[in-house]
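Next up: a single chain in C-alpha cells, the form predicted on its own.
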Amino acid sequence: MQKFIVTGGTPLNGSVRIAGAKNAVLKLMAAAALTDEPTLLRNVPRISDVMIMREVMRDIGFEVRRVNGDAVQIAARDAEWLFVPLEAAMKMRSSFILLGPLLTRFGHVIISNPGGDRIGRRPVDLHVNAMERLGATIEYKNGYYFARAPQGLRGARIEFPYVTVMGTENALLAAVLARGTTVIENAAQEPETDDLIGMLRAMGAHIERTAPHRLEIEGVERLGGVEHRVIGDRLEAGTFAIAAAVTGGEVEMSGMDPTHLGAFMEVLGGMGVPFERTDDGLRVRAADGYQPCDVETAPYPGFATDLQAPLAVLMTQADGDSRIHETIYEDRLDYTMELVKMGAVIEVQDQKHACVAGPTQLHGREVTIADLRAGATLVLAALAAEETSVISGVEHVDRGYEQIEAKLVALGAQIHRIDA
C-alpha cells in the first residue's frame, strides 16, 4: 500500500499535458479483439487499468505490447483461452467490455461478473440482456457468465431502459460482426463512445448515429486493423481545472477538446471561474471568490457524474450553499465523509442529494480513498487545505490518472508518494 503526503496552500501554476482518456482506451483495446490484423493505439495513458487489460488480453492469447512510448500494439490472431477470471474483474469492472467482441468473433466466452457473485441486482444485466437479444445463450453460475453463440450473432433491436455507456459499447462491439441490422435505442453519446465508433468505422464497420440516442449498425463479415489516437481525458482536464481554481493559481491544459467539457465549463463559469479556450485545450485561473451552484448529474451532454465529486471541493470555497443531485450511481456521495473530516460542511440526504456550505477552510487530515474519482477529490482538497494531509488508497488514483503527482509537482504542488 502507498500513500500521498500533501502539504496544501501553494497556488498551482503552469501547463500540463492531458493524457489519453481512461474511459475510451479500455474499450478501444477491446475493439482490437474484433480483428486478426494488427491494431495500433496512440496516446495510451500509463495507468493501472491499461496494464490490467493488457494482462487479461495476453492471458487470452493476444499479443499486446507497448511501443514508442505512448503507443500500444495489439494482434488478436488467436484466442487460446476465452476466459476472463474473477481476479481481473475484481481489479477492474471494465474487463466486462470483452464480452461483446469475444462472443461475436469467437462464438463463446466465459467471463466473471464484476466483483464476483452478488446478492440482488447485478450491474451488468443490461449487457447480458443485449447479448441475448442478439441471439446468444448465456448461463450464469458460480459468479461467471457462460456465453455461447456457435452460429454467430444476428442483428436485433436493443432498447435500454436508460442510457448506459458501457452497455451501449458492449452491444456495439457485438453488433458490428452480427448478421443483419442492429438498432440500439437509448444509446450513449459520450465523447468516449464516439471515439470507439470512429475507430470501428476505420476498421470497416458500418455504424450510423441516426438520432442523438440511436445507433444503427449493419453487420460486416470481418474487420481490419487500424491505427487510432485516443482522445484526451476530459475528466483529468476537469480535475486540473478545479485544482487551479481551489489553489488560487492558473493552469493551461493541452491535448484535450474543450467541447467535451461543455456542461462542466458552464458550471465553472456560473461559479465565477475565469477560463478561455486555447489552440490545443483550455486555460483556467482562480478568482477572488466563487458563487454557489446547483448541479444535477446526467448522461452526456449533461454534467458528468465523474466530475461531481471533484466539484464538491470547489463548492466548499463558494460564498453560500451549493447542492448536488446524483442521478446515475448509488453511493457516489460516500466521499463526502472524508471531506467532512477535513473541515467541509456537507449534509447528505438519501445518498442522492448533498448540500455543501461555503466558504469553509479545509485542514490537513489523514483520509482514505475509496474509489478513483474520490481519490482525485481528496487530493484536490489536500492541495487547498492548510497543513499536511496523509492520503491512503492511492492505488485507486493510479487506475485513471497518469503520473498525477509528477504533474502536480511540475505545477508547484507539495506532494509525494511513500510506501506505507
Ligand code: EPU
Contents of the next structure:
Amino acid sequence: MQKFIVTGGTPLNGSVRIAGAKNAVLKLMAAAALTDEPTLLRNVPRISDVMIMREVMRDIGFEVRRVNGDAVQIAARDAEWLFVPLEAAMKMRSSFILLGPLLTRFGHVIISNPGGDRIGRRPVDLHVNAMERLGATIEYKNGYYFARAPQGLRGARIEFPYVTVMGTENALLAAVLARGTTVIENAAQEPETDDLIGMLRAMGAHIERTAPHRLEIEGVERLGGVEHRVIGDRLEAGTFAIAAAVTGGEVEMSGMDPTHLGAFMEVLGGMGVPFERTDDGLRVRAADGYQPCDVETAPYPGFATDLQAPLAVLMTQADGDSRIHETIYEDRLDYTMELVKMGAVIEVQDQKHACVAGPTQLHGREVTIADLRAGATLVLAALAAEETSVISGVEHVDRGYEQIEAKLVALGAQIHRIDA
Ligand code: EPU
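Next up, the form predicted together with this ligand in place of the form predicted on its own?
Below is the entire complex, every chain and molecule, led by the chain shown above.
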C-alpha cells in the first residue's frame, strides 16, 4: 500500500500538460473492438484504469499494446473468449462498456455485473434494457449477464428515463452495427460521449445528434480501423484549476478545451477565481478571497459530479456558506468526513445536501481516500493546509490521474509517495 506525504502551504506556479481523458479513452478502447482492422489511439493517459482495460481486452484475445509513448494500438481481429470476468468488473465498473461492442459484433458475450451480485448502488439496468430493446436476449445468473443476439441486433427506439453516460455509450456502440435505425432519447452530451461519436464516425458509423439529447444511428455492416486522438481530461484540468486557487498560485493548463468544463467555469468565475482561456487550454490565478456559491450537480453541460468534491476544498476558503446539492449519486458526500478531520466546517444534511462554511484554515492530518475524486479532493486540501498530511488509499487516485505527484512537484508542491 502506498501513501502520499504532503506538506501544504506552497503556492503552485507554472504550467501543466493535461492528459487524455479517462472517461473518453476507456470507451474509445471498447470502440476498437468493433472492427478487425487495427486502431491507433493517441494521447492515452498512463493510468491504472487503462491498464485494466488493456488486460481485459487481451484476455478476450485482442492485441493491445503501447507504442511511441502516448499511443496505444489495438487489433481486435478475432475473439477467443467472449467473457468479461468478475475480477475485471470489481476493479473497474467501466469494463461493462464492452457489453455493447462484443454483443453487436460477435453475437454473444458473458459479462460480469460490476459489483457482482450487489445490485442497488450504481446499477447497470439501463444498459441491459437498451440491449434488450435492440433485440438481445439477456439472462442473469450467478452475477453474470449472458447476452445473446445470434441474428445480430436491430435498430430500435431507446428512451432512457434520465441521462446515463455509459448507458448512452453502450447503446451507441451496439447500434452502430445493428440493422436499421436506432434513436436514443435522453442521450448524454458529455464531451467524452462526443469524442466517442467522433471516433465511430471516422470508423464509418452513421450517427447524428438531431437534438441536444437525441442521437440517431443508422447501422452499417462493418466499421474500419482509424487513428484517433483522445480529448484532454476536463476533470484533471478542473482539479488543477482548484489547486491554483486554493494554494494562492497561478497555473496554466494545456492540452484541453475549457468549454468541456461546462458550468464549472461559471462557478469558478462566480466565486471570484480569475481565469483566461489560452490557445490550448486555460490559465487560472488565485485571488485574495473567494465568494461562496451554491452548486447542484447535473449531466453535462451542468456542473459535473466528478468536480463536486474537489470544489468543496475551494468552498472551505470562501467567505461565507456554500451549498452543495449532489443529484447524481447517493454516496458522494462521504469525503466530507475526511475534510472535517482537516478542519473544514461542513454540515451534511442528508445523503445529497451539504453546507460548507468558510473561510477556514485547513490542517495536515492522516486521512484516507475512499474513491478517485475523493482522492483528488484530499490532495487539494493537503496542499492548501498548514503542516503535513499523510494520505492513504493512493491507488484510487492512480486510476484516473496520470503521475499526479510528479505534475504537482513540477508546480512547486511538496508531495511524495511512500510504500507503507
Ligand atoms: N444508473 C442507473 N442504472 C444504469 C446506469 C446508471 O440507475 O443502468 C444511475 C447511476 O447509478 C447514477 C446515474 O444513473 O445515479 C448516472 O450514472 P451514469 O450512468 O451517467 O454514470 P456512468 O456512465 O456509470 C460516468 C463516469 C463517472 C461519472 C458519471 C456521471 C465513466 C467511466 N464514468 O459514469 O465518472 O461520475 O458518468 O457523470 O465515464 C469518475 O470519473 O470518477 C466517475 C465516476
